[in-house]
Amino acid sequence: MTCTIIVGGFFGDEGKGKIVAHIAHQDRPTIIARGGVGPNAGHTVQVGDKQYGVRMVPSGFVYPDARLCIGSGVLVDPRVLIAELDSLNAHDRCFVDFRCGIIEEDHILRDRRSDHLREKIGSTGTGCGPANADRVMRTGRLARDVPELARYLLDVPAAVNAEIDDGASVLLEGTQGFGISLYYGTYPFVTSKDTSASQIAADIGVGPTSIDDVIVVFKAYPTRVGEGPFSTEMTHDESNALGIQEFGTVTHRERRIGCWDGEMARYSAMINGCTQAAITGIDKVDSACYGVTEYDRLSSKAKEFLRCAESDIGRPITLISTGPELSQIIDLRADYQE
């Protein structure tokens, strides 16, 4: 079995939630663990007619047989977490590392009152930046200090590594995207920490020699929420003409739409140590591909896009999303493994 990391290759909103959920149902992991920043990133998963949006609980929650863990590098807002656990009825299978930093009300106020963060950077206002600053200054509280979280506390690295050592399948899911990494993104228009695969592994406490695969998720038409450079950005009229309009899961702000960026995809794949890639939104390249579940049924236009994208990335594209619903996907991983 394998330990797989799933991260975003562009600016976030690449459809990581769906990819995680699909792989979870196929690979049947015993643990799905979340790295990343905190509740400033939302993941959307659609199962049938029902759509879920989560900000704290791992997006693999739709696979019912896995324990859901939040790694020590993730900031936790107890109010957001417990509200999600209530709505998902997942209290008995979700665990928080006792070393997670806590987002306080003061962090949210500081975030929203900062002209620099709110106006220039385009912060989500969820308190993550100030909370990470307090963690660096060693003044923030940890999950072990919060009574409301007592029932969920766990040594997440110990639990995850025990499963890996036992030969089980484990998924490590990232949040945000490569383009807003504190180190590798479009600084200063970035989030408050690194978002690459190496950081996700560190957030959860898994060493690099235990990682088998890194799947980087790219959207056919990249999107970005908030401020910052976006070299392939379209005009509003251009994206509307293509029928593409999207809104952020957390902020509900309209996403900026861009064309495929092969140079960024190549660099992102390099930094993340990509072994396989996933492409989402192929139905936006050609609407005739909507809902297709077999590669041979894709149009020639879509196949040509995928050939070019695979050349840019430098790694095989093994997952192709053809629509928002969980079943609307082409999975070529078996061909790649052979």
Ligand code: IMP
The other form holds:
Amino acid sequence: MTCTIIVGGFFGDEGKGKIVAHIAHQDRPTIIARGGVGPNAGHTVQVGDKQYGVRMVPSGFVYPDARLCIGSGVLVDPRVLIAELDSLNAHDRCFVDFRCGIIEEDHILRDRRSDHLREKIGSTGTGCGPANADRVMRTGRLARDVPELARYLLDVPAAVNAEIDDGASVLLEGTQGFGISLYYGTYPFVTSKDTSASQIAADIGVGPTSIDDVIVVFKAYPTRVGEGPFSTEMTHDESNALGIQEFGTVTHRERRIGCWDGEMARYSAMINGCTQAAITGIDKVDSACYGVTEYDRLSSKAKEFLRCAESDIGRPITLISTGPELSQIIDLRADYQE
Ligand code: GTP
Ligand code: IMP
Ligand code: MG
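Could you give the coordinates for the form predicted together with ligand IMP, as opposed to the form predicted on its own above?
Entire complex below, previous chain first.
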């Protein structure tokens, strides 16, 4: 049984939601805990023809047998959280650490009215930057101060570490991506916190010695929303010719599309302490691979892409996603276990 962290290796939106949902169904964790910034994230999970988009609830919710926890480093917008719990009917299995910072209406207004955040950085307008600023100034409210959250409050690190000590399987999910880390990304065009695996562990209150695996998720064609450098960005004409177009889950802005960035993948794998990598969007490398679930059935073009990507990352690619739906994946993890 293992404690696994899943994080984004490029600029976010790599498909972590789908990868977490798949791993959850395979590994049957007793707890899935979320780290990362807050409701600026948007995870998409597609099961059959039903598509879910979540911003606060861990994307592992599609696996019904795990407790869902939000770590103390994550900003909680109580309105967003409660609306999601209503729509997913997940009130009884979702828990919030009592130390989570709270996003107030005023944080959202400050985010949206700030030329610097909204125009220059291209923030999501969800109040995360101003709420993290207030947390650093030690003026913000915490989850324990909000009556509507009382029924969800939990000492999340105590619950997660108890499961780890019991030898259960535990998933720690990250949000955003390496390139928008406050420490390692393209500052100032970044989010309001680090996004690397160490930060996700700290967000949830799990020490580095308890982590068995760090799975870094990369997308074959990286994307970026908001402003900031993107060295492998394509022109609109190039991405259209490849038939690639994506829109943000939270802001519905069109995502900028780029080519595979081997240098960034390697650097990101290093800082995240990657043990295994996942690649999404292999169906965009070769549409003949859409929905394929066995490695041997991938085309030689896709296999060649994966060989190059694996050499860039310097770690084995053990999960290969071939479409947005949960079952469209090749899982090679068992082949790499010692
Ligand atoms: P953040 O936490 O906001 O960074 O998001 P995320 O990493 O969970 O990704 P998000 O769901 O925002 O975006 C990924 C998009 O790619 C979604 O629309 C997924 O449904 C889709 N997707 C995931 N895997 C694949 C894949 O293998 N092929 C294709 N075509 N789409 C995929
Ligand atoms: P903020 O986190 O809303 O302050 O936005 C800062 C930058 O991070 C902007 O460029 C956003 O588009 C980007 N960003 C924040 N969260 C995500 C995410 O989950 N996926 C992709 N980009 C994000
Ligand atoms: Mg997203």
